[in-house]
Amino acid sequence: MDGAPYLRKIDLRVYGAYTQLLKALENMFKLTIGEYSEKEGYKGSEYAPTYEDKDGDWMLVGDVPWDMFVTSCKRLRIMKGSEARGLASGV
């Protein structure tokens, strides 16, 4: 969650898509995250999942296929919605 530090570490190779993985967050942390649009990004939550890649870059989780996530994602990070706005690939 953002402004709190969890510091859990997450097997993806668990997962086999970002549905599961979403829906595992949600269960861990007892909220919704909401839909993803390419043009709007996360919709119907206060909140949006995001991810640092391998370059450094925090991007939407979902912006890029499963198998390219699991391999370049270092670090999650649930953030407000209206912070996250501008990492949208449609923005």
Contents of the next structure:
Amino acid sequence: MDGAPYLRKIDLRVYGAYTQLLKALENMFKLTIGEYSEKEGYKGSEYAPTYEDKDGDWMLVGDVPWDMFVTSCKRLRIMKGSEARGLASGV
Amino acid sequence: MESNTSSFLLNSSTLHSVFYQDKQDDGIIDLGLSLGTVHHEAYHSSANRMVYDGDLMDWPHSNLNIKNSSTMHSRSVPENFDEEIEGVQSNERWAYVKVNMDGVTIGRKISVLDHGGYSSLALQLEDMFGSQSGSGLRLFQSESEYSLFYKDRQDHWRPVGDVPWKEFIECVKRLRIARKNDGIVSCSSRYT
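Given the form predicted alone above, I would also like to look at the protein as it appears in the form predicted in complex with the partner chain.
First the chain shown before, then all remaining chains and molecules of the complex.
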């Protein structure tokens, strides 16, 4: 989480879908991530959830089916602000 | 052939028999992609179902080295998606490839099987990345600042649109939206 003092660890297998994961992240970091939209990224938020996959590439959370995501996600990062430009469409 | 390979390589049973076909046959190899039995054809409009059986291997830019059957097999994705193979994660109904745009840190993933042709693909990319540029991407338009490239199975970067759509979706591994000024130079230097 950009700006947070330390990392958190979660077990993705605990969640069954993106909505559950995003809700958990919102609770954990006390922020709003909003709703995923293929076109606009995360609507209603200045935050964009991203992940690092096994290739080391950073991708936007939500594009692929959940099961595919769980197996390829190595790390999560909640981006904020200008880096999230185009991925989060503001409050 | 494993069912998971067949998931992406359409019409797998026919394709399997082609792997061991002597390439010395009159230079033409029928991939057996008799498109009528392709199980993803529901995703394509009939207008784009260009049946070019027999023309497939005539395409000069095609690098479909069928003899590299090991390459084909190495592309299979285990059903539990344990391995990340660059670009193509697939199962029966989709084939996701990564899309990156110059200057944008975070990439996206799209399923090429969602589209029936290049224009549809361009529309989705416009939706996803258009806001990154003031005037939009306007891919495939000559006045556009951007060009679209793809990495094929031989890891060559090629301009999107150089081969028929059906061939493209078979060999695309990754996409890149490049700024015309620097993108073309860096990509063309990798062409062999």
